[in-house]
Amino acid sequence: MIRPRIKVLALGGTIATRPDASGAMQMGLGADDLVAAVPALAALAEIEAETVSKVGSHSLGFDQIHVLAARIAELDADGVIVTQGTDTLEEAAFLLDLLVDRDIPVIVTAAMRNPALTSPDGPGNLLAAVRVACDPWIRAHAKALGVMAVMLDEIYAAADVVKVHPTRMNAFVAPQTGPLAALVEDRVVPLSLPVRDAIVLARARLGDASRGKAQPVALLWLGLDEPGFVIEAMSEHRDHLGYRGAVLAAMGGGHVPERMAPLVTRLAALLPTVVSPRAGAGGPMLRQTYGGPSSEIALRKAGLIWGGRLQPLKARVLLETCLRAGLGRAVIAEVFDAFG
């Protein structure tokens, strides 16, 4: 039987750590590393691995993500599986759900504990990880399911998975949908083929959003009693303290003290700016439901852009995309508007 050829790209995080002479963890270990310590890969697939980096998550940029995913869209491989920390896996695997276009399975893993840990579970993740990257029922439907991620025996959408937990190994859910299928000894069992509207338009209209410029979004996580002194900040400041856009972790289904109300609509008037619920799982927001200058009702004639279900990281991740592939406010909002 012909083994499928899988593609390893390592990028560094918790999977790639090693000790220090004082026991602190570093990042050290490459891609040849990772698949050395698991040798059952060899039996499922030709592996062939590649270290594109050795840095932490909370250290990745939008750029490199975006050179990842060209380098994944020009391999010839049967199946991709990219490993990084977790700190910022569920942005980086939703912005590559976003660019890559491929019918092979695209896989993001990770692991929780580090290798000198007990039971570390990078090992695990990335047997698993290319376990589904092999399956039939997986490589039949990859087009449909996009860029997934693959955590403690569970497959999920890239749109859909949040980290909800900051240690622990159960730390990735998709509270919205569940996963997409699970493995069970040494089956991949399919439970869910995600729905992929939003997805498609939204690459419809960002084109090569790589050739474009970094543009930077703010994050502004809203809070009670929050005074608003940042976006009146941003809204004075000639060049908008640089920023070129804006995500509100919103209230609610979708609200804003309603002190702040003239705040974020000057804002609104200024940069594009994205309202997205701050409630850790996302889910669609609010339309028409309460009154008030500090409502959705209210929010949204004034300009703002509902973020629908996405909860505001990835708000961020696709505003600042469709930003750096040139896209006016209208087209902007109608990327966000198919996300409910």
Contents of the next structure:
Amino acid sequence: MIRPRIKVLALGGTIATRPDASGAMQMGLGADDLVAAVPALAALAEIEAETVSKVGSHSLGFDQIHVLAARIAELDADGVIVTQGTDTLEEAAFLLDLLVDRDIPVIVTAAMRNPALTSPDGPGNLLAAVRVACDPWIRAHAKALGVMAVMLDEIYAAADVVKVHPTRMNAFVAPQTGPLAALVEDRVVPLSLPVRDAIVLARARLGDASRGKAQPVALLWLGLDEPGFVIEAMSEHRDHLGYRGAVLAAMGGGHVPERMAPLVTRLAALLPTVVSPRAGAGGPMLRQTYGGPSSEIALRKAGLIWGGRLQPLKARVLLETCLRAGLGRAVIAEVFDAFG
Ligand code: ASP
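Could the form predicted in complex with aspartic acid be given as well, to go with the form predicted on its own?
What follows is the entire complex, opening with the chain shown before.
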């Protein structure tokens, strides 16, 4: 049997930690170590391991993911597994999905329990990811599936997966869609194919976004009685602060406290400002139900960009990528609009 050639690219994260003299977990394991810890991989695939970095995903940057995407674009392999930390997996996987255009499986996986604990999940997740990458249904539909995340024997679309718990092993879900497939024994059981029209449109408009420079995007979570001082400061000191765009994690179907309406309107006139839902699962949001100065009808008229079904972290990734690609406000609005 010819085994698929699978490339494992290791970025770091809990999956790659080991204890120091004090017992604290530190980055340390490379791709070779991760592969060596799972002898069963050899029977499934011809594995080539490469350590890209040894950093916690809380310290990854957009630039690193762009470099990683370029590396994946040129790989001669039948599938790619990226191992990284869980903290920003939902963002990194989505950015890879916007950037990588391959017809081979590209899978991101990680671990919630570190290697020094009883029952660490890293080895099982890596084995599952390789199994998924080798599976005939996954390989036949790789382009339609886009970048995937594999955690705890479930396979998620990058645009949909979110981390919903800081410490538990079952920290990842896709609240809007559920998983694309499940791994049972050694079988991948297909459940659905993702709807990727919005991603296809985004990719067409983005072109080669990786040529552009970093574009800081602020993410502002709006809570009960938010006075809006930060938003005011962003308008007044735009050049000093350096943000090039903003995402507002807004209330309900796309609302902000009434006294903030003039503040967010002013901000939207200065910087592309996306409204995204703070409510757990993501959108879609309302467009034409509620009246009043800070409801969706007024905010949309005032020039706020509607984030569609993307939750705020993913909306921020998309806005940064649009700005990096040099897109103007109208095209950015078109890209987000496709997300519903
Ligand atoms: N801080 C770690 C990271 O994201 C946590 C993890 O991997 O679960 O790199």
